[in-house]
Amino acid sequence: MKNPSQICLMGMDRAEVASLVENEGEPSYRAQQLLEAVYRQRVDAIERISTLPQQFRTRLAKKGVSIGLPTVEKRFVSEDGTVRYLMALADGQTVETVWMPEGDGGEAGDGSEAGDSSGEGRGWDRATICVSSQVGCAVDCQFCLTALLGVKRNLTAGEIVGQVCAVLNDQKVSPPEDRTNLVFMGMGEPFLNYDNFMKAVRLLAEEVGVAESRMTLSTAGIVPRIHDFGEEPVRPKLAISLNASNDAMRTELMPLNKKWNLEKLMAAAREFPLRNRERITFEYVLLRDVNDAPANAREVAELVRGMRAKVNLIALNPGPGIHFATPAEDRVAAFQKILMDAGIPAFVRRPRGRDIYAACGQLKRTVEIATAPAT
């Protein structure tokens, strides 16, 4: 295990790397060499940065400077090609990151290049990486396996970026040449780790090479942070986990609704400054005989009416300890049709990696998987 007191380059921005180089008495262009090695070449050890003089590499290593890439502890491969990674962090904690070689349809219709791309060509032409922002989650949504963990701690910016870099290395792809989408929909609520998350976004856009239009953040509805997020000069697209059509139901399913109810949430969504062609996404997990009735669909249509928005429907991905059931396909289709007939673009997200606990709402660091190989 790495020493948590080590200085990690992963997570440092341009100014911080420049300061490190200056303090070492090295010429300023060494900063660019370090940034290239960490974020574009994604080397895993200081000793392997061949563009740096050996003496400088040795000096950095002796001072406890490391790259800081998380270690892939286990990888679970689904029958549909999805890969769930269990990533080990420096302090022994673990988080999960998911590679979906064809995405799950979540970006469709959001007005961005990610949502508009054809998906033709290689199997991973529309590849999506689902990234975690916390170890566990504090939001306590009643239908989510991650909620059963509680929250252990926030991830650093380096740990968030490091997940992406580790997966890119494992899959042997490199943005922007290889079109890779990022969804911050893994373990945790990004807006409860706002500063680290936003620093990671800037690093991913400016140094790793993933365009902000290829990133989507999902929040359970931390209203003050929605306002802050709208003012950011570099930001992913916004997705809001709705999951209920009225306050009574949402409070039961998502306890944070007591603090930020639908009136406050939808007001923040309506005020959110959208870019050209951009739509807000509302995510709606369908639970059999709970929130999937035609009446619920009509209520959702009223909530969203008049907004530049779309709705992603997600049939519940089941798991141990979750006391809800997945609705039948015709029930999902009927819900979608009501929204579409009301003029609301609605898409059904395909479950990816459900057999290895990699699908939406299933991330719980499960290591005993009977149906898929672990390596």
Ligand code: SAH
Given for the second form:
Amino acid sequence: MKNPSQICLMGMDRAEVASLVENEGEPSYRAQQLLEAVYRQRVDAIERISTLPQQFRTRLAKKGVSIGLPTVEKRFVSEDGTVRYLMALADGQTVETVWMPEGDGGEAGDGSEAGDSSGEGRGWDRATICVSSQVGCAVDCQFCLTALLGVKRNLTAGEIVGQVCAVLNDQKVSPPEDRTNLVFMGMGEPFLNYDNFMKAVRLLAEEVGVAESRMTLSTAGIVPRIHDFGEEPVRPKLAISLNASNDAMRTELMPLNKKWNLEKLMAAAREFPLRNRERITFEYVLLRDVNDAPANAREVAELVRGMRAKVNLIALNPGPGIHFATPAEDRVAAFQKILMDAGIPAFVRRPRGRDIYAACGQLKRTVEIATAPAT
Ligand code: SAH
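Switch over from the form predicted on its own to the form predicted in complex with S-adenosyl-L-homocysteine, please.
Starting with the chain above, the whole complex follows.
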């Protein structure tokens, strides 16, 4: 385990790096050199920042300053090309980050660049990294494997940005030249770690070079933070995990609905200030014979009616300890059709990496899987 008193550069913004440089009595241009090394070149150790004089590197290292790039502890490769990373953090905790070379269709029709770039053989336009915001999760959704872990702790801004940097390094891609989408849909509830999450977003946009229009956040419905999020000058697109078509059902599936029910949630969504061409995404996990009936689709259509929104349907990804089943394909298609007929854009998200426990709702740090991990 690393020294917990370590100071990490990863996660520091321009002002913080500048003040570190000033405290060291170094010329101010060193701040830019450090930022470039950490977020653009994504160097993994201070000793390897070749733009800095050797004695400054040594001095920083002696003071306990490190880069703070998470290390890839394990790497699982799916037959569909998806890669699930188990990332080790400085205190020995682990989180998961997923690389989807062609995305999962989740961006389709959301009115953004990321959603509209399409076409055969242009996989790079859709490469997507799914990022975690907490170790575990406190929200307790009944169909999600991450919930079974409970929440261990929040991730720091550096650990959130660091996941992205580690995957970019491993995949040898570099934004903005290589277009990369980010979805904050990994382990945890980003709106229960709001400040660290938002700081990470700003660093990703300003320093790493991923446009905000290429980022999407998903929330289980922390209503006050939806309001705050709408006021942010730099922010990802908003996705809301709806998952039920009425309050009774939603409270059963997502206990947080007792605190923020559908009326409050949909009011926040309706008031949300959308940018040009932007749409809100509602995610809806389809659970066989629970929330997948035509009547449920009609209720969803009523909830969403009149909004600039789209619905992403996700057939349940199964897992041990999850007492729900995946609906048949024709049920999913029928559900989609009812929404489309009501004038609501609806897309079926492709499951990615189910064989390696990388798909939506499957992130629980599984290490033992049937297929051999590629390390
Ligand atoms: N906590 C945030 C971010 C995680 S996003 C949120 O809930 O939105 C993860 C998405 O996967 C959510 O839309 C969630 O509803 C969905 N999901 C959870 N468990 C799932 C499962 N077993 N199968 C398919 N989707 C699932």
